[in-house]
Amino acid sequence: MSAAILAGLTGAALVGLGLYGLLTDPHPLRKILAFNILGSGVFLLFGIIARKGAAAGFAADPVPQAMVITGIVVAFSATALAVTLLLRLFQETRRATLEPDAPAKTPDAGVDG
């Protein structure tokens, strides 16, 4: 097994892994480390495709490169501003999660306005 297939299934590990945790984790931190991991393997697996192309024989191409180091710094200002968020939620409500609304009062049928 080489090493570019040894990344690639990485790559797509930690894709897996992350959209699983994207899925089924309810806290809003855990979502944030989970769509950082998605990212890290579709960054991973975006280079290793890259890598691929320039051993079978394409010219270099920067395109990739310059791609993958510029969704690394929009991933981490995203993150940046999710974490934010989030620590002005639990400064608002003293949680760390939300809470699905409660369900609204009908007002009574019997009594006129």
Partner chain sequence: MSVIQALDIGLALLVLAVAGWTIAAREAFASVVGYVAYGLLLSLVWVRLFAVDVALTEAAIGSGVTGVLLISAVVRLRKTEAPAAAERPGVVLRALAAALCTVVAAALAAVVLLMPDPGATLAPEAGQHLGELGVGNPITAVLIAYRSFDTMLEKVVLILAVIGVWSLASDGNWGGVAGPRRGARPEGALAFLAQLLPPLGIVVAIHIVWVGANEPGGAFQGGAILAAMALIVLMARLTEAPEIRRRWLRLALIAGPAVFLVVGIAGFAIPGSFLAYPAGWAKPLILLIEAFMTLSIAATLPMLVIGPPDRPPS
Second form
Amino acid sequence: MSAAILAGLTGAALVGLGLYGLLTDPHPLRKILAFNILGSGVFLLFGIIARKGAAAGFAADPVPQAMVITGIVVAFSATALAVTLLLRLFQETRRATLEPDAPAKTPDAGVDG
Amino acid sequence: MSVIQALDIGLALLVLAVAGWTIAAREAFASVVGYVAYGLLLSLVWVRLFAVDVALTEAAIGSGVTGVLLISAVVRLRKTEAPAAAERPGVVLRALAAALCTVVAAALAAVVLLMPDPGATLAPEAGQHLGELGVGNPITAVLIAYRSFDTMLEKVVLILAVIGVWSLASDGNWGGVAGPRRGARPEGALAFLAQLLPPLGIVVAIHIVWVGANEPGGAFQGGAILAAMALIVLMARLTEAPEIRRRWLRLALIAGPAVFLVVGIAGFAIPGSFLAYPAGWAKPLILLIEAFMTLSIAATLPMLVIGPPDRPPS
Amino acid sequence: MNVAIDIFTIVAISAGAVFFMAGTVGLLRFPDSFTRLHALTKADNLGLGLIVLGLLPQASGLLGALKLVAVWVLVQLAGATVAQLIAHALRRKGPPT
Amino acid sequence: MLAMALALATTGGGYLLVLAVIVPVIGMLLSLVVGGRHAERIAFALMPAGLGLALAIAIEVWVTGQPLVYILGGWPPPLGIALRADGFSAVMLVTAALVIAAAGYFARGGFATPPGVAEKRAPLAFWTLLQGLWAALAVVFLGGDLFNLYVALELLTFAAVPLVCLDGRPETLAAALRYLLFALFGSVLYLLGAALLYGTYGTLDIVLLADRTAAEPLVAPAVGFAAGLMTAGLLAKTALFPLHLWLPPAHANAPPPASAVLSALVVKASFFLIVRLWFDVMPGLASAAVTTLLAALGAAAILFGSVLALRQARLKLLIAYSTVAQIGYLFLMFPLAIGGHPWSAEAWSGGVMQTLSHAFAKAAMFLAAGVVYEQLGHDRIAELRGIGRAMPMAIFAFGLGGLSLMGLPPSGGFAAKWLLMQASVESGQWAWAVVMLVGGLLAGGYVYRVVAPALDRATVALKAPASRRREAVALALALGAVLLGFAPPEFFDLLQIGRPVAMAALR
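What about the form predicted together with its partner chain, after the form predicted alone?
Next comes the full complex, this chain leading.
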């Protein structure tokens, strides 16, 4: 079994694990963690595709590898925005839940925000 | 089975075990610690896939900077774990979710295994133009030349994320020092490290950006190391974070995409195409863009980690 | 000559691995956090030191050797700092458990 | 083959596509650096430029009768990235420019930096994010590469989510976080599909992919799986039933100009990519089962969204649920417009028309609701009696928008639903026509719930003086939705330019 096939299987399993965490864990921070694991599984699949594209003296196809670098940076900024939102939500409500308790309680503040 | 193969399998199992721990751990803190270890192990997998550039990015950003962000968040959110645990779906739902995820993972594994090997590739095309670009690292060529539009937009994504994070400040604190108010000065050991490490880190970062043209490395990896240095200095409270209203901070944030755009628009005039480099000028222009991208990334990442300002401007 | 260098490398790295092993066993078996910390830092110190020492003769040129030493020094610094911080945090929390 | 060669080289006027993307990017970067009240000024200075560029692109596409292409950096696909504009992209760009300009004009004052203050949080965030969102939409409508489109989707998410919670109330924060998680989930599935496509074909360029999928008689399992993953991810972002849960709280709680842009444009961006995927990239894979499933979900969305809209107590939530329903109509075009049937062109025009007219109508309705809220201090439907006198233009705008949602003439919504219904009758797929009729009746119900009491002869106590300017903005958008109903035949010719089946017939 080559490293690439092994990495492909690992990537697929990571996607499954991340998906499970995203679906079942109620805590937003754990959902964010699961999203990151899901994402890294997807990146690994790019990695195996790059490895299978070894040609012309390169050990791997650089195009998908470059896409992964872009993807990692985007995933980080997504994590940062989500974590900051979550911390702010906690600061306001002392809770961290996505269930909108009473969305109709105070309607929006119009455009004067 | 060779030793290398056994090591590969061991590494894969370890990665999966730590990922499973991250998902299943009872306490969120343990889960975050697991995630940081997971990121480091994953970088080893990337090395095994002949993707050293990705391994560096994963270790620096995916594991390192993300780890700092998550650990500081999990400590502040400790009180919310028990109420959230009560919302956990029942066994039946979880079993259903597990079944669904298993099916997806199995299908994905099958699809990936069935893909042709050697598969479709752009490696020959990517390699063909390295000479005219004057760079030896094909990944740098993809990021700063062939698909430079992606890279430029991705930096805009980072800036929008900073604006999004800042927008979560309260009105009165707008313009103030970025990040939460910190308590007492931490112990001497951290301050010692924060004085010793940055000079070394800056040298390493510049080295990584510089060699990035020909070897693994580049703006993202180097910028992430600089960002880590900034974060250590901030954590040791050797200096305050800048106020977000500062013009120089904002210039540093946008420098990368701005230089990218200027070079790109100049391309309209000289080689005749947006984002194209004039013959013979590719290498210096790529280095120029990389330098400013590094600066912008080094400014952006700490802003995303430390969060919105928590006190009014002075 | 080459054989002697290779044997030196193998011996040094094996010794380093033993220290890492011991450190891991200590992490798992020691009774409280302070002693666990002690076990871990020793493994970092000596284990990594021996491995780097073993790899030095195999390094490609002076720059490679310097990088290896830099890795060791950086891990030392980070390890020592983190151990300090953890120990302080533990002391704030109360007596060792 | 001719079409292939055309799609891989820069065409005349192609530079307009680059400008359409970088003008808002430059505006966003400048606004952040200069800061303060200049952010608003820069946004306003660039809006006419953006609209002009969008119109220039539309005219260029219309005159040449061919899609515009720009090869970025001189690196042709598969290695490089191309920007392309066909008829659909061009009209979406114009619509985006108009709706964003209207929302911006509406937001003036509300998001102004007061005199004596160097910079305020909400205004700076609003004007920079609005320009970021605009840039993201331009890339979505013009991008020719699936990974580039992934970056565009992320740009869109990062610009849209903070807009939802600009006022910082807890329920908006929860809504924004939920929106963000759904959107990220959608992006990651999309990216996974893109990875599988790259692994199979070695390119992510839409035209090259279309050529390669068409050339292969048998599709690899990876391709089918990729299409499923990408569609599922994009559906989560489009909020098609049953993945709509995030939409009502997010759209109903955002500040009105943001709600208008989110409902009118942002959900359409991911819909646009679903259309690209199934019509351009892999039309061969769009079997009857796939298109029927999409349309069935659309039909369920129409019925479910409309019924829930009928039951809402708050005006903005009603409008948000109406968005859930109207998104459903978009998906009815899939079984009707795919393939080269005589009715396909009608269904395609109908689908595009629905996208455009809903954008104008829904933006008008959210802005009208913003006026109502601003003046009453609430938006409880039960207490709207008599507001028609206090703010006649806003209620008129709401009613005209509603007309378009119901599909009554004269309106763009009527044209859209008429075309879709005609196609469903001609193709013998009667069920969709019935759903559209029922949906129209239900829409009539929820619009009546608001308009009838508003026109009552009662007096209301206003908290704030009426802003005629804002009412006029809402009315102008609603008139846009009506005007679409008078679109000349040439307009429909424009929509057909670059339609994949039409191109295939040309080949």
